[in-house]
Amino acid sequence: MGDFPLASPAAPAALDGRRVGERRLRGVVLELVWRHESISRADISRITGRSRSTVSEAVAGLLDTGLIREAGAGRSRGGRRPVILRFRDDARVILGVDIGATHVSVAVTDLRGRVLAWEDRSHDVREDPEGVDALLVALCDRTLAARSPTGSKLMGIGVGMPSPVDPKRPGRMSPRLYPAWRGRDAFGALGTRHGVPVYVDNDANLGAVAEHWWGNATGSDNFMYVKAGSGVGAGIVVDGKVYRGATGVAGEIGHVVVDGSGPPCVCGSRGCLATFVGTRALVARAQSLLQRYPGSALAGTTPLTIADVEAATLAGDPLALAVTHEAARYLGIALAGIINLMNLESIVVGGHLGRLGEHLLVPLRDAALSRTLVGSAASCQITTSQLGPQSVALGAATQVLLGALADPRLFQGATSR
């Protein structure tokens, strides 16, 4: 990839005064604007402790990139009006990728998390690379093709993918999850045909990023979000920086034991959470009870999908809400020990089950309790995404900009592809 390497992302660290000396002084201000969206030179200089004719510099720099403007004087404190500097939201985009067992998604964003467009496919990602990679190129170009007509520049793209990443070599696959991806560096050749950095990290990390920037965790800091989708992943925010761990594999919640009697799974052990509230479960599940419900409105459905639950839940049917409110039962058993263990502030449930709401959460909520400490189930709030499908995407494009405000000469190299 040349100049741009698939790389695993480091959000910025907040802002602190004594910590302008490590940074470009244009980075810290160009983040200061991003984060207040309109502020004057005056007021940066204050926060950062720099001079005014410094500070001045700066802004003159990061004004001929066009990625801020002035826009007229503010208010007055007592002595020349000062100018005020906003940041341009349309000055790039972004493209926010969303690879799933199933499916693939793309987002292009701008540079204040609202997506301009947006493509969705379904697609057997698993056992088919090769037209993974045709899809992508397709998608992404119809996306880039789609969006707002303001000529803003590409400034990077975001993947994110059903498997744990490797920081070392991001764009591989899990070879035991997904056998026909072996060997294949996934993305690189989207940097390439975009002269664009490319970073690669875990969905669920991704859909932590978006739920902690635009979603049902803002403003919290020690979160996790759940993404049930053919497999259950977890990203986890510990003091508001996603915890990857030792090896840059954590949250692979999917492989808890809860049943430990229950069904194989692919990682080898029995009774994983997956098997009882990923797609597949759910939806077999719902055949094996179909002698049961007679009179369900997913009877005679066939071939039944997961989409098709979701309806029936969302509709009131007795087997689709049996169904949910034993998966609930088996996620909130996890859950109940992620709670004990970390004290969490909150959890986000997004993917096919996060389109369930209180037919998912009533029944969670009351499995979580039953198992944790007074105390820490109390302070925990279970909440499902707001963010719908495009979580993901969306959280991927956000990491990007984040790399960028962490390293503004991201910005610099933004094509006008």
The other form holds:
There are 2 protein chains.
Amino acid sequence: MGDFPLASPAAPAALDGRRVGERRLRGVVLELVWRHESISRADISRITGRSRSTVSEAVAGLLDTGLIREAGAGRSRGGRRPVILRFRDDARVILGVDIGATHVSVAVTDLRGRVLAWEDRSHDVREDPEGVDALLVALCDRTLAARSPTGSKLMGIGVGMPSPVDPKRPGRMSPRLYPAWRGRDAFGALGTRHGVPVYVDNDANLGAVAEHWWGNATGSDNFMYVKAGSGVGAGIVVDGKVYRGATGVAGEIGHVVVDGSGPPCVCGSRGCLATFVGTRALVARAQSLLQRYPGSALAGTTPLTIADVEAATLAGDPLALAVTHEAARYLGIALAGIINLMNLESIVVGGHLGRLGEHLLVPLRDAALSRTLVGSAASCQITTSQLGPQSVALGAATQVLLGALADPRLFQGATSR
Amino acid sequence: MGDFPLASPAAPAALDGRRVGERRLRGVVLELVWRHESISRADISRITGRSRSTVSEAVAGLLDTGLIREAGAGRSRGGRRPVILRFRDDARVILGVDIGATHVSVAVTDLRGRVLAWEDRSHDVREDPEGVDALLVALCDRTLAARSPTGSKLMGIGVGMPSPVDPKRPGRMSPRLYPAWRGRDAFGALGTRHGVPVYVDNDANLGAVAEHWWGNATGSDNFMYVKAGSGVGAGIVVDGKVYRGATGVAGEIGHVVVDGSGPPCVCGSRGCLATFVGTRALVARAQSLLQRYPGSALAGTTPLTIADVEAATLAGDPLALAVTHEAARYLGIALAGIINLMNLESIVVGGHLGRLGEHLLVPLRDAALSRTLVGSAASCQITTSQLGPQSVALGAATQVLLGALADPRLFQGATSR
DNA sequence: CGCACTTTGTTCGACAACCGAACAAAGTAT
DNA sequence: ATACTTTGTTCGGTTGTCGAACAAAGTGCG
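Given the form predicted alone above, produce the structure of the same protein in the form predicted in complex with another copy of the chain.
Every component of the complex follows; first up is the chain already shown.
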């Protein structure tokens, strides 16, 4: 026991596929009970099309596991009152870990995506892998100890990384972006330490998952989450599932061309989105505009940081607003093309740009929707993330939850903390 | 009988889902026999994981339908020699219809995607819907009469349209692009006339299907087919299936920005791909360059058509080559961004640009691959379509075939012609 | 209030898909 | 020739599911 492999993000659990029967129905029923706050056996029978007898059997099995419980009688529909079933949100807890380029955060959530405990630390992740290991151990222990419903079992750990994740070697950071991490199997130790499975994925993908289940993209099955941080990344959800592409590294939105005659980019092109909306690009742009806006609040600030530009934008500083609007316009150009191509239902912007709210959205929507075709994209909702800094950690925990809902057997295996 | 509804492209057949058993296994076995030119029951057992007894039962059922047959003994693997099973490619025929802006084509194929008969007519589809109806009836009858294995039953009809297809109303052309077609349920009559189901889809999507099964994208499960015709459209295949987006109109690649300061486009943006690679754009560009290339073979040609530009390019004319290279470069910029974003495995270019072969590919690959990131896209194969003008009709027929492979019951229903 | 009708959830017999063991047929290796 | 392997079938048993029947617990109308 306690010997779980690192799970690849694409395949959280490979069922044997032979026994398609009860195990599968149990998963379906479990997910239904989870989705509907309260539901009866008869409801499930109607929704799934299985007979009441079959549903009863599956429900009996789930009651045994303690994941659902009977909670009194519901309203009659003209006959006997149904027995209400409820999902037990506190039956297990999940650890969600967010590794960024400059920070490490850990959340403990229940099975409804509620954050029960939260720790956040600044750390130079790029240069100090050993420090990250130690920090993770400490933060996980602290948050687990602080969580409210004491005694709940830990079900699994989700980890978000600021790097593409190779499905075949999920524990590895990209050696190009993180040379110091070369050869390290980053997060396997976490799983064996706690005796639970670990799910590793890219941070933008997990941000998308969080938005899909708990944020602005609830109900959108085809949408994109754009994370504008030190770099620009995207998590794409297609038909309700994270889209990963041919080799698992989809989402590199930073090198979509938005100005063919713009500045050269490291990728070999000119006028890439990344040259306009990355942290460094925004700060540099603000710096270069200082002379033209002598009265700006940013005038005296040295060194200028992205936090300064953000604060100034929210305060209505003209220079900062000019920088923000320019970035929004370029982002809008890129999004317009993608909306038309992929026929997306909604887009959520997170990361530092997402914190600017309407200051970003007004020019962004203007730029994007003026370029989209009728029907396809006029209906695409563009918003900024409301989930805040816990977004990635929450998405990581959610991936664990989804894996378990799809395969209830994972609920069994967790050992007590 | 003979009363099939128009099938939406997304859901060719909605199984009841209750009986998952033999019907499903039979579908899996049928597809395996179809994929492998020759295969034994024991092979199928190993591949599917079902027991030999179960596989034997499913095979027996399929033998009864006449869709597969036993074809002698295979090579021994150290024991009794296996009985070889083969798919009967000539058990049924399929009609594939290609409606373009200026032409109507019809193909009859067997169950292996071989074109047995083919008719092609120029026609002003945009303005004359009634003429299209009459032409379709005539061409379908002619091709069916001309097909080689006489007596084979017609299984279904696939139709490709030069318009986005609304999954909820598959028979309707876009009223914005085709005002004269407003209110017409375009192709339902075809199905009732022949007593078979009709599958309608967008032409670029069907081109992608054809490339996926019979062309350059065989083996690629994440790729894009770009059809550069009078407009520019794309068919996107994700995880082996046509990607349709939130409302079924994905693939509008024409309005990806490739030059933020380029000429204005009808969509409201500037420097859209469509302003550089559409038929009209290419001809206009050639026209405007005539003065600078006085020796060009195109100098005396009036009116200048896209066919002239194509021919001149293939003949190595400097003006035409300049136009082609420019278009290739812009297309490359757009593709680079999409490759990075979607992590595609390959891209196939069809339509008039696709006919230019290496004249297009050399500058296109140069433009696209120089802008893509290591790992993600350096491995993306960019080619031109080899399927020729039958591509869309072939894809349409293939969609019917795939629908039937997934649900063998469709094989039963076809009436003799 | 009583009686007919509905709805819910369980029990039980039947059925279909699938498996595994046993077996015959037809091979190969030595 | 003998021992072992592979293939495909037969047959009994397990499992998921259904439908009919039923008891429990409602609603609604005369």
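If you superpose the two forms and keep the largest set of C-alpha atoms that fall within 1.5 Å, you have the rigid core. Residue numbers count along the first chain shown, from 1. Predicted model only: the values in this text are computed from it and were never measured.
- Here Pro263 counts as shifted, since its C-alpha moves by at least 2 Å between the two forms after the core is aligned.
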